[in-house]
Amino acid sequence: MSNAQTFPTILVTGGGGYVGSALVPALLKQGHKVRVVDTFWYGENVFADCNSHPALTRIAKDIRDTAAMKEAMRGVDAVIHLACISNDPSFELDPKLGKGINLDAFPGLVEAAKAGGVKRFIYASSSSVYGVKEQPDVREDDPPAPLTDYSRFKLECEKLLMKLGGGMTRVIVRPATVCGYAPRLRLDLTVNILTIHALVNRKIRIFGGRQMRPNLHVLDMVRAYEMFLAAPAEKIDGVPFNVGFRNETVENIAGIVKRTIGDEGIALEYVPTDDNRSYHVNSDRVRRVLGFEPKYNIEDAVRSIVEAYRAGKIPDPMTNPMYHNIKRMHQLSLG
């Protein structure tokens, strides 16, 4: 039985964001009806050739609107909850807004899903819940030690889902840092930042360089969500899954970018930094339990941005706030 037969109607919160802009078209092409709940800060037409798809419903609402969420959940079979104020700097811009969206809205969302008859609730947590660990392989059983409110609230929502989500299959996903081209592009993530700077400025600024970053191509992130829809409930219910690929230092990522672009004239500039957050995760569990193997690598992510840039799909990459969460939030006077 296909995913579309098991879960005909899927609601994606935050579906107008970076991952959602790649995920929603993939779900539509699989035959699902997709409802996207989003404030659409980055525009409503972020779904490439699926913007006018007949099975796509846009619901321009805030997830803090409990009544709207109850209405949106009616007749939904599965939820993929992506909506949040993403990453630490954006969160810190307005901590009250961040807490309202990332934590306070969550119990109402879970209750609305249960009341609406949702069978599977997939929650996008974060690999940052582990904090900074010394060991080279951080696994799901290692004790979480979140360092910021952003990651603390991610962990708190995992616990709330387990407490409140009985009766649904509860899926906890802890993704690595996503990279590569998607229609609603982010240029404030490590691989993407370094690539666009290399293309536009022919210079890559490396802040520090020894910090580790776990990476995952956006198309593999999409494949992972499709897999969590397809997986048998007994294999995934209540089990956290790291989903990453390569743990690389920022310095190594810069080297990959330079080699992949193939321009010897790109300069590397080292800049001291106070931000020594270093994350590295092990994704053996998702491989062992579900057979998930990434198809794409960092080089593929770099190439996808290079191709989009040269095709004119990334206008004004250095000045357009749409590519930077925190700049767009400033533009909208959010914090």
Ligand SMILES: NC(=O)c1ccc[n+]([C@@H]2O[C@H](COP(=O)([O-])OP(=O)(O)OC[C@H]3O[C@@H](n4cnc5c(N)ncnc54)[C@H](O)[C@@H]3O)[C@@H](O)[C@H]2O)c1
Second form
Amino acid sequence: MSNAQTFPTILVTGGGGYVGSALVPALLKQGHKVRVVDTFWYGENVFADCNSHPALTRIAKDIRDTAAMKEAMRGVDAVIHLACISNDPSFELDPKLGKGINLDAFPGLVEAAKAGGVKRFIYASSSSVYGVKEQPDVREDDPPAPLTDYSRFKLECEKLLMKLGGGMTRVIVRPATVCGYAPRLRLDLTVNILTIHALVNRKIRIFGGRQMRPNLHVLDMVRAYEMFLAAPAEKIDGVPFNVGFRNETVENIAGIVKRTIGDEGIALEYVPTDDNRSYHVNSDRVRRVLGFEPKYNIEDAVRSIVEAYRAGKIPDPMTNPMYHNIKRMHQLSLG
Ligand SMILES: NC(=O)c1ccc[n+]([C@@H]2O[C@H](COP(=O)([O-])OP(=O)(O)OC[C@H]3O[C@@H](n4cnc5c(N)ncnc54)[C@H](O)[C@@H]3O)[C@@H](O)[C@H]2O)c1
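Having seen the form predicted alone, could you give me the form predicted in complex with this ligand?
In what comes next, the whole complex appears, and the chain from above leads the way.
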């Protein structure tokens, strides 16, 4: 049976964001009816050629609006919960707002899902819940040690889902840092930042360089969510899954960017930094349990941004706040 038969109607919170703008068209293509609940801080028309798809319903609401969420969840089969203040700096811009969205709204959302008849609740947590670990391979059974409120609340929501989400299949996904082109592009993530700097300034500033970063192509992120919809409940319920592709040093990522663009003139400039936080994530569990193999690599992510940039799809990359969460939140006075 296809995913669309098992879960005909899917609600994606935060579906108008970076990951959602790639995920929603893919779900529509698979035959799902998709409801997107989003404040649409990054624009309304982010689904490329699917903006007026008949199976797409946009609900321009805030997930903190309990009544709206109850209404939106009615008749939904599966939820993919992405809505979030989605990095440390934008969270810290207004910690009260961040907590309201990233933590306080969560129990109401889970209750609304249960009341609406949702069978599977997929939660986008983060591999940042582990904090900084010395060992080269951080696995799901290693004790989380989140370092910031953004990461602490991700972990709290995992626990709340376990506690309150009984009766639904509870799926906890801890993605690595996502990269590559999507219609609502984020240029505040490592691979994407380095690529756009190389293209626009022909210079990549490397802060430190030896820190490890786990990466995941946005199209593999989409494939992973599709796989979590397809997986039998007993294999995934309540088990956290890291989803990453390649751990690379920032210095190596810069080298990959330069080689992939193929411009010898791109300068690499090293800048000392105090921030030597290093993250290594092991994703064997998702491979072993679900057979998930990433299909795209960092080079593909770089190429996708280069192609989009050259095709004029990323206008004003350095100044347009739409690509930088913190700048956009400032612009909207959300902090
Ligand atoms: N992008 C990554 O590298 C990455 C890595 C690990 C985990 N994640 C998680 O995956 C999810 C998606 O990430 P993303 O990069 O697409 O983020 P994003 O910031 O691009 O998208 C978040 C979306 O949520 C919406 N939103 C925010 N607050 C809302 C509210 N109160 N009500 C309704 N909508 C609201 C925003 O308008 C935006 O469209 C997030 O939960 C993030 O923490 C992302």
